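So this first bit is one chain, no partners, the form predicted alone, shown in structure tokens.
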Amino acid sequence: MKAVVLVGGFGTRLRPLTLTSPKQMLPVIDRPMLEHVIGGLGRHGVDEVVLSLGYKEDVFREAYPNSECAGVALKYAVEPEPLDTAGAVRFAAEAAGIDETFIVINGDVFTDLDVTSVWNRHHEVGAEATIALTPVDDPSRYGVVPTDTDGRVLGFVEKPPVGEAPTNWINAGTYVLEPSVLRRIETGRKVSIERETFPAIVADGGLWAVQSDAYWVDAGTPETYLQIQLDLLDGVRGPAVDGISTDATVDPSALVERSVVMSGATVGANAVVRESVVSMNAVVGDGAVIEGSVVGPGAIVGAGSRLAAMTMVGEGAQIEDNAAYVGAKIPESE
């Protein structure tokens, strides 16, 4: 079973963390986000993943020099230019020689979706494409997918105005596709699978959906990047994990509450880390207070400083002693 994982985006919403790393390579508890995603696919029988690469593609190659991730074989397809979602799928699938039914997933989706059930339903109804759906409170940010009672998709409405969505079931970013879908995607230009390809398949009656209320988070924003880690600490997804690495150094007088302190990180005397992430090899100085924020790899937070309200400190950045930041991005980026 083969899958294309889309990881080519710039991750602009997660800057400054993504100034130095693709978002799918950002750490989640103890390993990159990508390893959580591919590990989930592997548990459903996927044995080969094609990474659709673009931004900082070398970071992926360097991380997995043996072309294996979470026990799954990797292939790489590097877009010559951004091709949007459908263009990226076609380019990656053809580069890897995929000529049979395959899976596509967005590389920043954290989910407990039963991929096997989507795969089985796809074959049961003879669909050309089958998409997983998840319910959300505000569907205006997503692709909304109304279906009939059997699950055949009736339409595909990308990001409808607030209050005008026909349903709250949205595209969950996991698809099962027949190779014929690739022939629908024009080459040589950007093509959106949500705005062009799927509506065309709907018109031909070949798009089906599987609804699931399993755990699902689009981890592409600072808030959701923090959420997926706190959910693992809280046991929302399986048994609760310990967020403090055995290779971290936390002073006995420091207070770490509902937070992740990764390998090589240091938390100084009388410091407070609450509902936050302190990444690998970062340093939190004596008496510093970090609440609801993310400190990137190798960053240094000076003694007595205070970070709050989703302050994001990029890789290697330094916060001076006794500084205070609320909702800041350090360094700032456009």
Ligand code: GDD
Contents of the next structure:
Amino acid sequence: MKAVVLVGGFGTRLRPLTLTSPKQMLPVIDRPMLEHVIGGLGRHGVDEVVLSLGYKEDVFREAYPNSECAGVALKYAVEPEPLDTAGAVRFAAEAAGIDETFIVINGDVFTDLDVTSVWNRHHEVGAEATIALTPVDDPSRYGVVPTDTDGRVLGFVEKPPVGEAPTNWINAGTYVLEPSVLRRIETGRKVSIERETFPAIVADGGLWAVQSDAYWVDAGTPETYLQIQLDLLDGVRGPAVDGISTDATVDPSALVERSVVMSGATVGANAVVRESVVSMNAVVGDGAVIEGSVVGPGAIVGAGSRLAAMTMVGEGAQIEDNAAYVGAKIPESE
Ligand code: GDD
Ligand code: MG
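Okay, that was the form predicted alone. Show me the form predicted in complex with the named molecule next.
After this comes the whole thing, all chains and molecules, with the earlier chain placed first.
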């Protein structure tokens, strides 16, 4: 099975971390987000991944120079300019010479979804496209997908106003597509699979869906980027993971609770790190207190400083001693 993995977005909601790294290359516990995602696909029998790239494509190439990631063969398809989700799929599939049924996934989705069952259902009903659905509390941030009792999709509404979604089953960002879908996508301009292609296939009766309540999180926001890591620590997805790297230096007087401290990071004397991520090579100064926040790679938090409420410190940023930030982005970014 071949899969196109969409990783070309700007990751604006995760700035400032994504000013220096594409979203899917941000670290999650001990490796880039992308390796967790592709590892999951590999376990479901995907043996070739086409990375649909744009923003900061060099970061991917440098990380995987041998065209292999998590044991799966990689191909690179670099868009000359962002083509949006459908344009990107067509561009990548053609670049890789895909002319059979294939998988597409959003590269920022953390899930235990059974891709094989979506693949099987797709063939069983003879769909042109089949998408996985997951239930969420607030569907307004996602593609909302009502179906009939057999799973035939009745409509596809991308990001409806709060309170107006017809169902709380949303597009989980995992699709099985026939190559005929590619021919529906106009070339030379941006085309959104959610706003144009899927509604057109619905109109022809060819879009099907498979509901799943397996673990599923879109890691594209500060809150969810933190959540996927806390879930791994808490054992929500299997055996609990130890968040403190054996290559980190944590002073014996420091308190690290339900947090990730990545390799090369240092946590100073009497510092407190709670429900937070301290990325590789970052430094938390003596007596600093970090709560519900993310310190980016190589960033330095001065002694006695306090960061709270989803403060995000960008790669290499430096915070003075005894500062206090609540819900801040450092450096500031729109
Ligand atoms: N190559 C390429 N080119 N990739 C892109 C482009 C582009 O122009 N635009 C976005 N992407 C990639 C992003 O990097 C990401 O991996 C994926 O496409 C989805 O984009 P997001 O920006 O994360 O979209 P979203 O989270 O708001 O919504 C999408 O995902 C939801 C589920 O996680 C939609 O597909 C929703 O319908 C869906 O519910
Ligand atoms: Mg997303």
